[in-house]
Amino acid sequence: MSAPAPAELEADIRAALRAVIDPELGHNIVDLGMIYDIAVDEAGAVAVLMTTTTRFCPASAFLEEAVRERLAGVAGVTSAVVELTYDPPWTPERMAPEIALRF
């Protein structure tokens, strides 16, 4: 069986990360716009650039670890690095339109 193509693996990763729920807002971090970038290479190495709603969010460590755990469960991921950034800072405008309507 061959490894999934990077674009297919990225789609699988996004689907898996939708199970990570931000405890403050009660929605998944993908649709909230907290995942800034997912880079996947041909060997299945993954780098995720993410943020939280605020710089000193008490759930930062929880969310970062939850992302690592979800990545570990995606078939085809051979290694994963998760980086937390606040540049640019998260704003509600990053939310998916259907989520933003609820606030």
Second form
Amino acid sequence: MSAPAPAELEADIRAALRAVIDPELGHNIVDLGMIYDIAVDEAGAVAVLMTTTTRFCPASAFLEEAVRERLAGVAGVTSAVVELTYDPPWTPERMAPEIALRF
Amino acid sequence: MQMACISRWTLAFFGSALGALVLALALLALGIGYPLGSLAAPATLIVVHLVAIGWLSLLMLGALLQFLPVLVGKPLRLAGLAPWALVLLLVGLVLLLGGFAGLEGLSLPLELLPLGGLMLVCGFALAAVILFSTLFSAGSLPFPAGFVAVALGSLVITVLLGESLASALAGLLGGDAAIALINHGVGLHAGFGLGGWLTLAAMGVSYRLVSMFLIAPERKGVVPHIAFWGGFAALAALCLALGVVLVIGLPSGLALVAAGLAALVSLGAYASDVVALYRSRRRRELELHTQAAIAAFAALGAGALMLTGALWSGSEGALAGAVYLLALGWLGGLGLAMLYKIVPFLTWLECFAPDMGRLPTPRVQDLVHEARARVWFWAYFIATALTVLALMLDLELVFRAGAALQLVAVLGLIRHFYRARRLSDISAPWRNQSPPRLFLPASRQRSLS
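Form predicted together with its partner chain, following the form predicted alone:
Now the full complex is given, and it begins with the chain already shown.
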């Protein structure tokens, strides 16, 4: 069985990360716009750049760890690096329109 | 990247603070202290210090231990000192109250006053070391943290002034300066404590927390800077007034007026920012704690205006009403409102955060039952308004009834904090989760920072 193509793997990763729910907003971190970038190479090495809604929120470390945990469960991911950034900071405008409508 | 995590002793601070609040309200409901006694009566001082140190200061320190790292983006430094600070503060408070009881006529030595004061100095000093070293570990301070830095400076002055007053009252400190302090220093002690320490710290923390809870853009531009520099100027003017008292033994009217004007400018700017935060929020439906906070913000505005009027008119009842509204409506009301969010949030962090990514996890909101708790917030703020009115009109029985209703409301809210902690109101899928310990540090920690 061949390794999934990077685009396919990225889609699988996004689907996996939708299981991580922000405890304050009650929606998944992908649709909330907290995943800034997912870089996947041909060998299945993944680098995720993410943020949290509040700078240095006490839940930040747990959210980062949850992303790492989900990546480990995606078939085809051979290694994963998760980086948390606040540059640029998260803003409500980053939410998917269908999520923003619920607020 | 450094990240904030769970403060292990915050809930112990909160539990002790709530105990002090219950005791203070019970004493008031029983008619101990003002208005049955005078403003300067030892029984009044017992209640005042139970509220100012036991309730409000322990609450603020517990909150800062958790949220100062959020404000500065650095982990808490010297966190192991926190339980020692709590023990020293509790022992110091009990001794100080014992000293006041001695002044009231109970057979307790007056030396308990400076001894308790010394323990309080040590306890607050430990807390200040933790918080200042955390502040200094940040390269530059975001403006909400600047409020906290200035507030901690005011705390140091409050505590040293309080210890000097306690020593003077016990006869251990003599001379003209001691007499001047007893005659003119009590109001400054209250100003540094309620205004400089507690209000400035509450303003700084609320800038960040209210923005976070409402999903509103953080305030930028000139207005928050006016709030900060106005507060700083008010504190500087209070320091000048204290210097005048110590040097020439008389109050400085000019410095006090300058402090009052600067404080009003600061509070006006802060009020404008709070309104802007609520108006620019993305969360349309306000959660219960942000609804209750509106009553506390209103109490700040009304209390500040009442205090201005009372100082202008010299009315003792209006002065007592204004201070009561600021202490229990603004600071106490905001504290109870924020506890309604912080307690379930910390509980969620302990119980569910480690499962994220592995198992479905609830929202923080799923740990509480807002509809049932709402009535207690209504009762608390209505009772606070009633007690303030009774103080202004000198209606002692109405005041005691109001304090009793406040006590009932606080007990009702404590029950909800307890239920959140015990996971009693959590949604069905998570009912089997083991609840954490009530106050003491979690036995199961997952260190990620």
